[in-house]
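Here we start with a single chain on its own, the form predicted on its own, put down as structure tokens.
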Amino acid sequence: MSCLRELEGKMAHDHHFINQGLGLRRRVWVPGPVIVGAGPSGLAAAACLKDKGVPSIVLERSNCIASLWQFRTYDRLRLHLPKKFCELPLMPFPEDFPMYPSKQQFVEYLEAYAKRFGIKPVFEQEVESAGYDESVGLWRVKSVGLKGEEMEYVCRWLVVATGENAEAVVPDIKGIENFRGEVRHTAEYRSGSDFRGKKVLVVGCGNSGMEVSLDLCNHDAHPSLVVRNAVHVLPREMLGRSTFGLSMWLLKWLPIRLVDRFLLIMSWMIFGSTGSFGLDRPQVGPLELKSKTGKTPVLDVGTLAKIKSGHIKVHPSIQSVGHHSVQFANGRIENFDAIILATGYKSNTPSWLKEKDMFSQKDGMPRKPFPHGWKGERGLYAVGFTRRGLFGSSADAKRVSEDIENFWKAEFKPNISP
């Protein structure tokens, strides 16, 4: 197929595309890409495409942009990295925003971003399947609306922007179904004020687990933290600069292992040995570990001081849960009023994308490692699966828009006569 009109003609005479009456899906031909997901990744992709003159449509299962940020994050959340590393393409943060914008400020930035580039997602569209139709050389994206109405979007390009954090991860913990207290994932946690005076066990010691523990402590709860694996904890700032920014600068001149060694020496000088209070470090350095596995080091915002002072207790992994108690791997048993699961999120791509070459069916992530995971075959793309946060999403969005622009200009841009 050499041009847009040939595709439209084929659709018009193909029985697959004919709406045969009530009860069938309404079918919509999209001349540009369909983008699934209206979080930061989807917005960045749509803006970059718009900037290059390529139209797109964004489908979002929620009723707003960035639903994860708006509905599934705790109140005290701030960006973990300085704003210059978190801005989306073509639009910086406002100058009066602090170095680490709050959750609400970031949402305001995203809303202003969508308005600036005229991005108007189709909300409340739950994509139930997307597959490539070999017979016509197009993608079919099937969705269901809030009231059960069914749609089918037909397109040449499909951009998966649902990201790494589409669904909460709930681990299988022996006996937790018998626990008589409250069990809540961090996706449902807003503030420690709900747990004032209570003994709360936080499961997971990533950035979320550490910050939730601190938030609980600041609201006069009595938190304990389950540390199941070795973890790198770094200060958020070193030598008057953000640790991330300093690392990026050093990597321009030094190999990653030397930079890791520097980070660990500085961390030891600031914190002392984290292993002495239950936070053993991995054998591999923080940046190398991030590069190999995607595991992000924790950037401390005050939690370590509370652990050192004894206000936050540290426990090893859970062996089992009773009606009111938890038994740990070291045999110790303690009672708790609530359990918070800071166990992260995962991609939900395998549940709806009918494709097995680009995305792994095991974890829903691109099979090719960064920076090659953004492009698949037959017009399939990914934005926001780099394990490098907003910085990675922006890089993906730029690559995807440039690639689609080349096809758009060469083959699919309509010839409009004056």
Ligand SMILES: NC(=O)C1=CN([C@@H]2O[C@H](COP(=O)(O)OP(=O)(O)OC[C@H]3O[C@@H](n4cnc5c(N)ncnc54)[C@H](OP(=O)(O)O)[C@@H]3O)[C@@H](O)[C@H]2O)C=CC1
Second form
Amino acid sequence: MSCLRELEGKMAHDHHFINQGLGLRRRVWVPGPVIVGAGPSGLAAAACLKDKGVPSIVLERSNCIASLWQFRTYDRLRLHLPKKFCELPLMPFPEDFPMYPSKQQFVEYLEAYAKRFGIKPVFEQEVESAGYDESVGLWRVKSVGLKGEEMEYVCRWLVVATGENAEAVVPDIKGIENFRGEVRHTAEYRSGSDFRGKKVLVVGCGNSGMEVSLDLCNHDAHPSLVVRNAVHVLPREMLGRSTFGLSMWLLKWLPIRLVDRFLLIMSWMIFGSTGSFGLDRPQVGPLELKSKTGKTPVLDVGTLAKIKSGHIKVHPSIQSVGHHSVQFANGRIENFDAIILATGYKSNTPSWLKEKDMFSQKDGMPRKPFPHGWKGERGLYAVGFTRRGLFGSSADAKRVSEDIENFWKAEFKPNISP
Ligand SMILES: Cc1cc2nc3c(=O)[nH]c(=O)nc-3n(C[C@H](O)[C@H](O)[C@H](O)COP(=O)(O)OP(=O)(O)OC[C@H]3O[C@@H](n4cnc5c(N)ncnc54)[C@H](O)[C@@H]3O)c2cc1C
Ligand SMILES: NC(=O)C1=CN([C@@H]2O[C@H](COP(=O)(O)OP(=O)(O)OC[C@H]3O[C@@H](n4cnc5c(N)ncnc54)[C@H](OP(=O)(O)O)[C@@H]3O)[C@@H](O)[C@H]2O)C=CC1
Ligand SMILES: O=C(O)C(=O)Cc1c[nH]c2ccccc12
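Coords for the form predicted together with the named molecule, given the form predicted on its own:
To see the whole picture, the full complex is given below, headed by that same chain.
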């Protein structure tokens, strides 16, 4: 251990210390934290660390930053929350960006962010396992490159930033394997132009399902939406302000239940009763539900009007799928040309993180409830697992970097005698 410490001192300014010949894997000693994931959370963590003088290394399975935004989202996507709630620490959005930046603008911002803080992730490095080695008191992070080349990064601090949306959730739907039309998850959906004139069933009514249905409508497809449970749909704006901004402001003075009541009254005045067209509301209010379960209310950008006008049909749960048809829980059977699964995403930490205390094996999320989930034992951290969007990522990145900075300073205090 002491020789490792000595090495640490010597290597404090070297990012990579390659020690070949200790087996087939190339082993690299990283003096600072290893961050897994180059999405907004990983970039925010690296930037905050850099700002405090702590070097880090970012490992990313894809070949670019923000791969979720670049490769796995639909073309018409914009931020749903105003830009001031989505900015990463230390760098606001450009002033000439609109209130709700498009995905291209968001990616542009992230590219500029990475450049500004000199963040150069190691791309095409899929982390396949990470575990704490008690014998040396360090993390061993094992990755595999595109050509199968294996690496091991050894470090004191491990920051998990692989996101809540690392893998698509593909539910088991009876008979779906027999369906002759196309079945596609929203992660593979780009635009309704692929479905012009087709009858498309969208399964799931979160923000993705609602917006994809609207996009299909706008491209002259004929969408139907499966709504199996109650859902809160709120207008994106009310009283000339963003619903989210207004809610945050009201929460400074009022209890969550009162703010929820206000949101529901306003929504009723704007939409009427959503239950009358198949979208029943949960018993618990939208913000309370978000805070208790992480279920995000749908922020409507025009889908509801299309449901009201009959351009988007609403169906209950799917009972079974045939070659060309779908039978619903109410017994109705309809033919479809394609099925889009807007069934959400999940964390992938159970598949690679060998530590069982901090992250649940079941859902891959931190076990400790918000706001305590960002820090584990032995130098393990999480950024972007609070179900609070980009706002949550920024808050985590700040906390994590402050915590690591304290250890870093204590460890590497320059040995200057008076
Ligand atoms: C369609 C959509 C729209 C959204 N819109 C908003 C919004 O408007 N506002 C908001 O606040 N939030 C929004 N969100 C929430 C979203 O979670 C955040 O926007 C944001 O992308 C989260 O950043 P992240 O870095 O935590 O995760 P991600 O963006 O998913 O980044 C994680 C990165 O880790 C990489 N990775 C995963 N596993 C490994 C591995 N084993 N090894 C190496 N790399 C790995 C991935 O390739 C990815 O690049 C949206 C989410 C979706 C799906
Ligand atoms: N512009 C923006 O800001 C956007 C933001 N997002 C965000 O991205 C994240 C992911 O959103 P999204 O992709 O919509 O995923 P969600 O997890 O939010 O929604 C998944 C939906 O699929 C339903 N579902 C799951 N399995 C089945 C099934 N077998 N049969 C029927 N329905 C099913 C769920 O129903 P149930 O509730 O019953 O489980 C739920 O309605 C969210 O945080 C969301 O807010 C997404 C799109 C746009
Ligand atoms: O889009 C998302 O996934 C978000 O998590 C953004 C978000 C965080 N808190 C909210 C409360 C109401 C609506 C959206 C969000």
